[in-house]
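Quick heads-up: it's one chain on its own, the form predicted alone, in structure tokens.
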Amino acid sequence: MIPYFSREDIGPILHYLGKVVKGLGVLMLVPFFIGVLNKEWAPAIDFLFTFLLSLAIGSVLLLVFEEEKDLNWRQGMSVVALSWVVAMFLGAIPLCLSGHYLSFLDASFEAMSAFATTGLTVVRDLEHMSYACNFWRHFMCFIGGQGIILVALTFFVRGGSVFKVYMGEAREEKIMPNIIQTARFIWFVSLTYLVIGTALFFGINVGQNISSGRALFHAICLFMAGWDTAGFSVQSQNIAYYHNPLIDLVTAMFVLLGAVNFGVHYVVWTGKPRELLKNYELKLYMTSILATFFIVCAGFVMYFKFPDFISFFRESFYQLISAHTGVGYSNIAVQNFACWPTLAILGIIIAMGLGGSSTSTAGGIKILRIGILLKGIKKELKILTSPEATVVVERFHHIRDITVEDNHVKMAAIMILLYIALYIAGGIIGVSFGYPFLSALFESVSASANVGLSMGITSPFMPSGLKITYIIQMWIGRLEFLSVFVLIRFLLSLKSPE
């Protein structure tokens, strides 16, 4: 049930929103300094302006709504959902000022795509974008992958409000007993992999005779968009720009790591590698990858237009991994992808829709929910086929041993149905704008599951109504419905008397 709001909720919500806005403003200093280092004065001024604007907005909110109280659940959820919308608008300002977008709507689309780690893009002339703005596109992916609220949790939010906003950002588990420690652990893992991934990509790029400065820039951006399963690229050709199997291999490795539950990372990092073999979600995830790849392969049985099996595997399996992890990287041209057989495209749609692990940087339904639903079905079948007095207990191992309860199955089923409804609704809207249903469904699932693969619909010239639709889908899909529903209830309650 969506909770009732009163006007007394406004103060705490806007107070904590002010903290988040100030945190985002501080992060804009990173692309500002990149602009200064590269003597890109116009972009640097744009980021400085946005930094000062964010600082001013955040300070005003904190000054006007200065009383700091612990948030309740409805307030925490509202802060999260509202923060993502405000972050989109603030993140879009320097992009819009760059001149690489047709309108502020396009820049907002790009910002939401980045923060939601989707990777659908409407940028123009990407090859000539400044280092500062291009870095900001990827840095937003890195911020959004960990969670915008994690910035506030790490530096600004304290007390009893912590858990409310953490859960509001579609985080289902506490990795460590303390939420602040959990937030910092997630940042620690991400920054550690950032160093490792950047070093690997840098070595590969230098081996391709790319200058050291540009190789480092590409390396950092490749990692941030890959680890956070966002799929943005420095070049418009995406991963196909590099024409390098090593880039394919290393990006695939990091996107798979990014799609793994942070709790699993913690258990393995603390000396329990056997979790990789015991974890129910991981085993189901690997099974799902193989099953959806089988569907893709079946689609090419009568349409095998590859010079050899290696070429086929490199292209088809990479798109499948990209879809299932939600990264949206592609090593083939969009026009080639759009010519795939229908069954292969359906395999990719299913993979995108299922998504990655819970409490990871991946989007979609999440494999754990599918697993819980399967366990629930298995439990019901056992009950039906057992004597009346039999007590049926179904368990699985996910970081710890978990007993399947009816409420677990109920919530998993509700979330699965909500995602399917969101996928279909976006597909129908795409059809209403004149696109074929398969392509419209593909794009809808890609937006809702925060993937970023495209069959060519997403472009600067697609209808504004469809851009708004995909922005909403990316937002809802990333936050997994509940906090968005609570925010809508809050906004509606402001119009009605208490």
Given for the second form:
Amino acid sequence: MIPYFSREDIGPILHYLGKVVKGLGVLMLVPFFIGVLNKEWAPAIDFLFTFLLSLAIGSVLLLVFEEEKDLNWRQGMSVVALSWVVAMFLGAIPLCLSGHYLSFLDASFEAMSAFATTGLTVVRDLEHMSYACNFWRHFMCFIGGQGIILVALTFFVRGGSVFKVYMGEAREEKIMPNIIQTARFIWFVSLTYLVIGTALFFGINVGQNISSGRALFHAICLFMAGWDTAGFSVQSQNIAYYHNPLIDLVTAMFVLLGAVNFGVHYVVWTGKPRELLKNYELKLYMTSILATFFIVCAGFVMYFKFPDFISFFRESFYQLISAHTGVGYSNIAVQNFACWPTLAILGIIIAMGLGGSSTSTAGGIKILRIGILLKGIKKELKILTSPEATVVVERFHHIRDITVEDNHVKMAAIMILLYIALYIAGGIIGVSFGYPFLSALFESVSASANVGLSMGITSPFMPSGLKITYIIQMWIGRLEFLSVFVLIRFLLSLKSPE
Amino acid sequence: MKKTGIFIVAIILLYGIVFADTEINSPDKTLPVRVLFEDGYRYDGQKVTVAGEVIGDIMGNGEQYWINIKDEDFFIGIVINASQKEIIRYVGRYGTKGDIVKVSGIYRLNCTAHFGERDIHSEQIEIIEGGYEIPEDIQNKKVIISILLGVITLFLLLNSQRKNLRRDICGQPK
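Coords for the form predicted together with its partner chain, given the form predicted alone:
Expanding to the full complex; the earlier chain stays at the top.
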């Protein structure tokens, strides 16, 4: 049972919130300098303004709530949930000032979509957006994928507080004994792949005769949105813009890497590649990809209008990988989904709902939870069908050998049910706004599982109520419920403290 | 004979009334790109004419290049050759309005030559409206607010620094 909050909790929570706001402000300097370098003075001023505003708000919070204490568990969770909302508002300011969004709500939608690594977009006329602003869209994905608070606090906070926010941002595993080391390892892996990925995309783009400056810009953005399974792109057409199967291949490769557990990355990096063959979650993940692809193929059996197998494979398998890893990259236009058969769409919805690995940048239910639930069901069935007093033990290998305990199964089942409830609730809200059930469910799962594929509902012209619904779904989905529940309890207890 | 004549005329008139709203697939008529998405199968493999702003980059090598054109909120990739590439002066980006081009060519829903791409292989391309540079609109209001905010932030940071210094000397306040 979580203890109730008291008013004394407000101080530490807002103190750390002040630090996060200042940290986010400092990050705005990156797009500011990109604007200056490209002589984009208007966006540069927008970023300077937001940087100063963030610094001012952060400083006021730190001045008013100056006492620095280690956060306890519930305070840490509240800081996380609150910080993501504040980050959304701050991140939305330069977007809104750019004039590419119909309203501040639209800019907030975009910011939450980026931070939560979803990739649903309501931008208008992206083709004429400044480099600075477009970079900020992708940079938010990178910050969000790594964990907003972790990015903002790792370098400023010492002690146990970092661990609480690490847990709050939906990373339940410590890869290394020390949380700071874990965070640094995640950074090390991400930055190493950033260099490799950017170099690869840069090479492909230059090979396509794109000028070196723009090729580098495209490469960095493609990597940031791909690795962090966000799925934003520099152009409205997303991956279809490049007309290049090589880009499809490399993006698919990096999104698969991004959707793999950081713990597995660590074990492989430390010289144990056999983990790739033994890891239960990874094996289940591959099985799930094949199974959902089978559903998609079955959907197309009666509806095969492709001229050859390559066209079919490129369109169907890419969208499936995109859905299952939660990246939301697409090499077809949104309108193409409207021509897909219902069963194939269902295959994509299931893939989106299941998501990627735990402790990765992917969203959704996460494969490990499904695996634990399956093991739990198997264990119960064995108990039911075995003689009394038989001891049934189920094990699986995930970095180390783990024995399935009732507590694991219970937690996995609760999370799976919560996600399913979130998916259905969003679908029902979509239907209540007048959209067909399949499209509404597709969009709801896409938002909640932080995928970003769309059947066309998400647009600047969708109802405001639906935009707010998807913002909440993206927020809850990315933080995996817990910190949001703690924050809600905190806010309720402020109203009626015990 | 007279009855037959009246009957034929009536049939022709009826046909005209029924199909008056239907877009006739004439290769010279400019189609909205939207139609190629909404009714793609109808135009698959046929010669079509579309118009739109050239955006982003001109990509490719040797004899074959890709451009993307934007018509309202719809996009389509166009395959052009080296000589057609030369006529494009402006591509739409930040600060630049791209050339509006009219392209005639064969439309493919899943082009087998390009791994299933939805594209148009251009046969003829012409600029119907030239692109241009768009000057930046820097609002003085934003500059003044930023300067004021800068002064306030500096004051707050100095104040915070002073408090930190005092705390370091006197210890954490109770």
